[in-house]
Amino acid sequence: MSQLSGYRPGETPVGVKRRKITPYLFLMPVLVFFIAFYYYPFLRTIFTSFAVTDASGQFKKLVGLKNFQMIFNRKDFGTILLNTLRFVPMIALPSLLLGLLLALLANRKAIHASRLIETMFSLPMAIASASAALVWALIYNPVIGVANFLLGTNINWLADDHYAMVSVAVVTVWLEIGSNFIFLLTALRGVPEELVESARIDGANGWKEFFHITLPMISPTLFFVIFMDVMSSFQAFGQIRILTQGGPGIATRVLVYDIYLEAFMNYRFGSACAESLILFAMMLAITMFQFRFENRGVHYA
């Protein structure tokens, strides 16, 4: 009866209270961190999106939905949204497919020096986007760049409306491949050998083995990788800032870069916070869409 009432044999009421409070004390540092660096900034962003601030970001007055009205009345905002929605699939799909292809190649036991190959494929993961963008800016240089030399072209990759977005996308895909490769290679090595051997004994060829055994077994990791690629695509900033600064014109200006311009160049913090909420709503909608179809395509062993 003492255990059912919450008491242990010989335990005092003070001991029971201390035992109940102890888990929350261990959680307190994490809760303080989340409140200070996640929840408070998010709530402050919501509040500021309905307000006008001075050049230093200090609150002046509430204006309701005027910040949102001003954003949607901008002539270039539709193009910025379209650029953002174009940029995400340009990153997510190629980085997923290339990461999966490289993981499949590295997972083959017949390939010698597989450890060296793994290191080479995962190296982009250790490089900051700003550093990578500086290197790629030299590669894209129309005069001394390697890109024109190898392709035999004479294109100003970062200043041409037709190539600027693709050029930035190539850099971003290159940055994403490393993490995708590591996650997918780990998933491939977790596929039970018994299932693969059974499929081969039953006469399954390589394609059937991949689509009916390998792909379902790594589907949770594929779902995670797709989710992370989409989220990071929405938040790509460093390479755009260094390579094109949103140009030429607004050809590569995506929503996250426009938020930076509104806040730190135009000092319109209310408008920037309103755009941040629009970006959050877009990411939330896509996340809900992904999780809605998770059970149809993801197999949890």
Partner chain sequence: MRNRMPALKGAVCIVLGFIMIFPVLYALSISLMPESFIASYPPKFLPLRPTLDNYEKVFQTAPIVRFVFNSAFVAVCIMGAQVLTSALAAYAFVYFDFVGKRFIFIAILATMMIPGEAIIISNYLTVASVHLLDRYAGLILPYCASALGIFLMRQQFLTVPKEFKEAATMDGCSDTRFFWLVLMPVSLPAASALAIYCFINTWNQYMWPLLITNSTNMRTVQIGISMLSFADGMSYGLIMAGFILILIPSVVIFILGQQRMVGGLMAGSVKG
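Numbering follows the first chain given and starts at 1. Take the two forms, superpose them, and find the largest set of C-alpha atoms that agree within 1.5 Å; that set is the rigid core. A quick note: this is a predicted structure, and the numbers were derived from the prediction, not measured. What changes on going to the form predicted together with its partner chain:
- Once you line up the core between these two forms, the Cα of Leu284 stays within less than 2 Å of where it was.
The block above covers the form predicted on its own; next, return the form predicted together with its partner chain.
Here we give the lone chain, stripped of any partners or molecules.
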């Protein structure tokens, strides 16, 4: 690095000074965009959460913690929080397990057409939550949809209190499996063959080998995949808006959907911003919890 910060052969002090600002010039575009569309809006969200605005979002006056008070006094807010928190494990767990199962199945060299299988397993990665919801809306249609037909049931999936949340979760799990599968498959392929071989020579059976060799080796990827799943289930929006609009009643209304309604249907930007800070705090808390767990449970080679 001394080469880079010192004088170049035959260079004048002016040249060095010019080079001192060079890195800042390279950083400039990113910093401009980040200030305009990340840092400033984040501060503005914090500020607005303590304020009342008019219907077009213009600041009217500061109201202290009133927005937060109002939110926690809302009768439906408990249900919304509960929905949000229930939704996360409903998505993260099945999509992790199914993704891992598919990755273990596909990670066999003896299988022909493995490229085709990989593509089929990971395809949902390329599909938007909004368009996926359009297809699933038809699948769930109580009369002409195939869900009832195949299961031999007679359920109004999206309009029934008991099933709406599960139905939305199934769509979300389907969307998540693809990326879980592909990341875990890549991790499995990175497990050194010799390690598995030597374990087998030592007499490890399939399960032992899996829990003592494979699982620890892929734990960084498992951690990453869980992290991504949790984040995206907190932020699910397209599928909820298209499938249920948060209904029936508020059975599938999660925090993100409520923020959307508060800001863009009720034009209460102050309380919408306060809610998004609550969401931010929840995500931050869970992330910190996950990283503490990572220190103990994840093995980095």
